[in-house]
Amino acid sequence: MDLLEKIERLKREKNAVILAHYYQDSEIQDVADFIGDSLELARAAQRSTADLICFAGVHFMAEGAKILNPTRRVVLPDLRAGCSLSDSCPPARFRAFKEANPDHFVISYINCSAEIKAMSDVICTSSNALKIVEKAPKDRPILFAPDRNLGRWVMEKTGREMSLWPGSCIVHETFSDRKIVELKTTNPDAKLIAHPECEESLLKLSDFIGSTSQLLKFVIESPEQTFIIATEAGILHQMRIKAPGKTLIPAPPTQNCACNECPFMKLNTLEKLADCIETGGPEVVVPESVRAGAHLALTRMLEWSN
């Protein structure tokens, strides 16, 4: 309780706001001023009037807040909180790929670095990917990065051919099709719901596919009572709060491990959260030469999403 009171006091003293992703530990979600998926958090960051934005998420998310709020201080509880998907798309290699396809319209998933965003025409999230691709110029081929699974699903839904960067998320590629089939057999009334970052074979088994916020909405609004959740297990906290009484089964990974939890997201703790608000660090910085191009791509996404 002392730590929670300290965080509330520091927020008032520093005029700070805490933005938290659904994949954060439950205690961090409970102290956050706003909880959301990548699109919702980007909008919250854009609207923020706080002097200090504390981003309880991973590095590319905090970079996004800084890109949209260059005059405000943005801090991340643990700078090691990266992203396997973002890491799978190094800027130098992506630049060469883009230069080899100069006529392509570049759509990058928000799970990428500021440098990749700056080389993109527009950004998308899993919530708005279909809408963004449908709004892309019809007379230009599309280069989609960095998630190949999301890109493949979007191609199937929109009918637009795209050149896909071969990136993936370590969490969403770890689910076991065999174990999920066994779960569905022993729970015949359960609905399998999955994030589009999952592999194609799992998506074909799913009853519903959507972004993190769309999965949450589905569980809340569905008349069904039992769900197998194929995404990062942090979202189950909000599902339990907003859909009490429903049975939620986290999709099992291939190994007997906690591989359905993002190790980067879990680096943030309440103690680190309090420290970063108190000290104003570690700060996330984006060079202006990178920020300008990334800002254009991000704001275009927000405009196209309205």
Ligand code: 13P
Given for the second form:
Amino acid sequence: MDLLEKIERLKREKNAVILAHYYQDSEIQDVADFIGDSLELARAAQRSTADLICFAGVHFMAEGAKILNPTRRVVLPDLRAGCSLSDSCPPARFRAFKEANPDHFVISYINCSAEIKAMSDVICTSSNALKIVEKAPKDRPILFAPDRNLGRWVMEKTGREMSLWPGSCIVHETFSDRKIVELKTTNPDAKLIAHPECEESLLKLSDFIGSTSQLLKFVIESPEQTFIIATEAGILHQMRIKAPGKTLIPAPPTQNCACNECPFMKLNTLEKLADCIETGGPEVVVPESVRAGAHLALTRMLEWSN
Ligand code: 13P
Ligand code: SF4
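May I ask for the structure of the form predicted in complex with ligand 13P now, the form predicted on its own having been displayed?
Everything in the complex follows now, all chains and molecules, and the chain you saw is the first one.
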């Protein structure tokens, strides 16, 4: 309780705002001023007038906040909170691909570094990827990076051919199709809902596919009662709050492990959150030479998704 009171006091003293992703621990979600998917968080960061933006999420998300709102100080509770998907796209290899394929229109999923964003024509998130790809110039080949699962799903939905960067998320590739089919057999009324970062075979089994916010909305609005949820387990916290009484079954991983929890997201703790608001660090910085290009690609995404 003391820690929660301390965070509330620090927020007032430092004119700080806490933006949190759904994959954060529930106690962090409970102290956040805003919780959302990547697109909603980017918009919240862009319009924030707080002196300090404390980003309870992973590094690429906090970098996005700094790119969109460079006059604010942006802090991340633990600077090691990275992302396997972002790491699967190193800037040097990406630059080499671009140089070898200068005709390609580059669409990058927001789960990438500021350097990759700066080399992209436009960014997308899981909630607007279909819209963004549909708006891409028809006369140019597309490179979609770094998530191959999202890219493949978007290709199928839009009918647009794209070269796919071979990246993926360690959490979303962990679910077991076999165990999910077993669950559907024992719970025949359950709807399987999945994040598009999941593998193709799982997406084919799914009744609904969407971003974290879209999955939450589906559970709230659906007349169905039981859902198998194939994304990071942190989302269940808001589902329990906003859809009380519904039965929520986290999709089981292949191993008997907690692999459906993102180890990067879970590096943030309430203690680190309090410390970073108090000390104003660790700060997320983006060199202006990189920020300018990344800003162009991110603001184009925000315009195209309006
Ligand atoms: P959302 O934009 O759907 O919240 O996804 C973020 C993410 O990192 C999924 O792994
Ligand atoms: Fe990255 Fe996957 Fe974690 Fe999302 S769940 S932040 S894509 S590692």
